[in-house]
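Here's a solo chain for you in structure tokens, the form predicted on its own.
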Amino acid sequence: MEQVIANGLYLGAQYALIALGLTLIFALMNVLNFAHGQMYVLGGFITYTVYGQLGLPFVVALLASGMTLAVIGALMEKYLFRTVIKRSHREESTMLLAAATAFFFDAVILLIFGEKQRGVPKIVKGVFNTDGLIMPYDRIAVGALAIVFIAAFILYMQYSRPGRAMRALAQDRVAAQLMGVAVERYSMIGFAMGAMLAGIVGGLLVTITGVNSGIGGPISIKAFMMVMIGGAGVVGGAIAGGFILGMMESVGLTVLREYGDVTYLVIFAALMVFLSIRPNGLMGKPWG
């Protein structure tokens, strides 16, 4: 049990800091960042180039990869979803520039870096072994990693300017205008944000599990799995609807390791179910 929990919380941090960049980017703009995905994958790949092929030091790897995706971010922002969003009222013209987005990032990956699995050394060496519980070293201190960036980015939220001017944006766009927010810097640093996350946790997974060029659907897949659960634009939710799909992956890869990908199957039946009589999630309120 403890050997599950473990790996539960463990994978839930992971998690939660790419839901809270996805979310972050709803709540300001009402975009589904199909990409989002792609912009871990991109982080990670930035981390292997800088850290396993350059051999510069770890920091300054997840550093470089966390701005590379700030930059990246806030040129969508400015020079595409802005420029749709003012000359369209149609939802579905974001939607569709996303998903251009992320076949875009998944051509210029692969072009870039080809199909093979990528690797790094790891950060920290040696496991923690005790009755019950088995833990490498450098699985600890991503997880330790992730939490204090989920807690660096709750704290800049409520306290620093930016951040109280976002959440006010998410609350009220049309009202944080007129109480003077510049709502087109802010909407630009937020979406930065949510990427530069994506590309943080890209960059510390890259030492645990490796990177490869065709997993960004799929984390966009679990990414939005989050934001459905926790509640679509909320913080709260994304980081509950992160540990909750950490724990459930946990169990059910430990309880159905005989029969593999059965485990996705039941996570998402389990959640058809759950979102059948919570549509707007735990913390969530109605779209749009």
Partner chain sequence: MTRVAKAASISAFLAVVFILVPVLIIATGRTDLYYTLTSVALLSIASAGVWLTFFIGRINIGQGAYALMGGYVSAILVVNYGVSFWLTLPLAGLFCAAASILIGYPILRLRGVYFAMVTLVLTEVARLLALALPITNGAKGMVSIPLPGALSIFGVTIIPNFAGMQSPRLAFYLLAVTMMVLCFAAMYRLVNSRIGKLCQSLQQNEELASSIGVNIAYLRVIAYAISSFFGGVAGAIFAAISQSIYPSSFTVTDSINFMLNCFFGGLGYVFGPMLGTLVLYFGWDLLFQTGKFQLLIYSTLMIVLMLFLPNGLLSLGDLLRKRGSNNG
Contents of the next structure:
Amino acid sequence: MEQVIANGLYLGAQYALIALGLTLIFALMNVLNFAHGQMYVLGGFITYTVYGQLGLPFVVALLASGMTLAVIGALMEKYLFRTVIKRSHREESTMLLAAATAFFFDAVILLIFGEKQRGVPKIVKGVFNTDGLIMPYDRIAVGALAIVFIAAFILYMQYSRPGRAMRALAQDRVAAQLMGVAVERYSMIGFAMGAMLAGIVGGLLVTITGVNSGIGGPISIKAFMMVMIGGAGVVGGAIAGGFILGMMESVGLTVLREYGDVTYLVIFAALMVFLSIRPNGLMGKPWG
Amino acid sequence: MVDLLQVSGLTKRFGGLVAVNNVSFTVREKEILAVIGPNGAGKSTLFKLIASFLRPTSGEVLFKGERISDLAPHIAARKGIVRTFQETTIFKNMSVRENVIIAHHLRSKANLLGFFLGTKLAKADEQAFGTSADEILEFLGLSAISSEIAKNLPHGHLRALGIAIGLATNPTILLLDEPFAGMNHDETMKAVAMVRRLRERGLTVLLVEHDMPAVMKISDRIVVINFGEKIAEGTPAEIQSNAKVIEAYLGSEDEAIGL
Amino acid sequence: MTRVAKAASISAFLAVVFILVPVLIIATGRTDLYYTLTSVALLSIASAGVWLTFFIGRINIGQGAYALMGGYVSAILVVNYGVSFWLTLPLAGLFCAAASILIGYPILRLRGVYFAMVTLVLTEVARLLALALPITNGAKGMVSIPLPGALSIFGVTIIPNFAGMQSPRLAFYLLAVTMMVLCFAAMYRLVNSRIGKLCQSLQQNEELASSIGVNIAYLRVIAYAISSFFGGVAGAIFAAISQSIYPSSFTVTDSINFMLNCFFGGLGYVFGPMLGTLVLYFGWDLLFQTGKFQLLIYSTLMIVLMLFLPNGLLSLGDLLRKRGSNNG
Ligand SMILES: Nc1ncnc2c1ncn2[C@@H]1O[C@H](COP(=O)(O)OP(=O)(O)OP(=O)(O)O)[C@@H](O)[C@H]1O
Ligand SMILES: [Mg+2]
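Next block, the form predicted together with its partner chain, ref. the form predicted on its own:
Now the complete complex, all chains and molecules, led by this one.
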């Protein structure tokens, strides 16, 4: 039992961090970033290169992952999404763009890093072991780091100037503009931050699960689900969604172990029913 | 005159907030009844309840003696209760005429399959809707702009188009939510005359409005709402001298009742 | 377009797909193109369904689920119950339509990304169900599905037995193209009839639509059912052509591709999904020669096109027309 909860919390913390980036971009721009999983993978490969290959400290690697992705995110917003949103009749068009960038990242990742599964040395060795609860120290470290990042993110959004501007933007774009918020600038910052979060989680998790070029899509789908559970565009929702999915997976994989994929079937079906009853997730804003 | 609509004990809660609290009144056939009250008083919510866009927490609305509170909005519309929206709500990518034609939906005799196959009945419908739409546009003075795309219209025209859409459904009761908002004096006077003509056509009109001179001029009776509760009901003259009403309006900051 | 111009372009289109293409293929001996074009035709049918849901203002990433469902329904009926393929074809469509009514009624209340995500999850659910259900034969799928037999009505053979043919490829091509023409004709009629206007009213403002008496829930479900019907029919023919169907025959990637085809052709144009499918599928095929750069070039081109024609390929016509009228 404790084991299930501990696994759920560990999964939940990283999931929440993934979902936060996605929901931030959605909240600011109404863009569903299909490339989120690919950004995660890119972050993983960068940490793999810097920490695993070049042997630099893990912190440097993590920083490199976050920074690179932030730059990529900013460029994407400025040169791709902004233009398409301006020129398109229907805002859904950004989906095609997002999907195309996802393909693009897939292609780039495949060309640069190849298709092999890659791992890095553990950041902390050893296993925490008391009766009934087994948890490798590196998982604990990663889970704790994830929680630190989540807390930092919340504090930043709550108290910093850009954070407040972004919240105003998420609430009502037009009103924010009237209030003098530099909409374009903060859209770019928000996109960069969302991408950075994806990169950081990628960098964190490569130390545990490793990374390969094919997992971008599935990661995106999981991130979508978390965001839907909690409610799109809401920070609290993304965190709740992340932990809920983490718990469900942890419980599901224990209870339904012998049925294999049935766990996901049950989770998916439950999600569909849940959303039919609560169309905006736990705490989401209505859309469209 | 006969009671067409009976609102009794209507209450709507949003979480902890009671937006409409135990409101009762009746609407007589072919009258113009205004609902007034400060911002956030619950007027639009009341209209949504009457038009079945929201379900009441308790209480009910009777239309010709029949309970309509749990119906879907399109059923209420079919029965003859149609609302326009506070925000200018139109089909923005259609032309003005298309907007009005589509709003004739309730009058169609052909069904969906008929429209797909283009049966005689469907063609007759199309013909009739077109004629009727032109007539409505003429009536509201919108003929000149009938082929403009709706999103390009100026504000005053949008309001008029909203009313045209409402009219096209051939309602018994038309609920207008702030029909004069954003209009200048002349436009308002024109619109007031237009609402009068609606009544001459046999419609019963319920309207929410902040423009007090217009309200006083146009309505047969007035219902006043404050913090979700009905605080007064009566003729314009009665309302203007009602102490509670004056207090409610003086209590709010920048509202002028135009006494 | 005038009546004459319309009739002329329709006849030209029919002449190309039914006569010119087969003649050219036979002349050049490139019979492999049959398969490509058949795929394009079928995928464009499924994409047409997605387009129709876009038309009522919903982003549908669940068409793969119905294509899979249609494929399995047809395969199971043919293999386990010996039903004629020709009967299973409408049955597959109807089964999907019925299923979509049950599923659609609750989920069509969702909007925007929520609907998009639920439908995406639906694709996964369909795949996992196909893996888990006994009747679908799990991961092994259904294989060696017999080719379509003869179709005869009152003893008159309308369609000969595919198994006895010299080139079932041509037969499948003609079948797929015929279905495509029928589907798009139906869509064109739908969109240009009053139903099309009603759908547009949903897309533009559901609340207003219901205030003028439109039964929005009903209309949404109808549109979604037609959409899923298209998906089911496409899936059924696919299963017949490949003579097999697996849980992985239609996945999330396919669902996304259907959606992309619509975007790419243009959401504002009935024939958008057809053109979008053709260009994306052929584009991908042509880029095969670039080897490992295939995906990179493909996605780059897609991004560039998106930047310059965000309203789809068919919006190019509108742009040129506008430019023309501005100059003239
Ligand atoms: N869907 C909703 N959920 C929660 N609260 C709501 C909802 N709709 C309205 N309210 C609240 O109910 C109260 C009454 O709102 P309503 O729109 O009916 O006021 P109103 O009298 O029409 O005001 P105005 O004159 O500004 O149009 C307000 O406090 C509003 O915030
Ligand atoms: Mg109001």
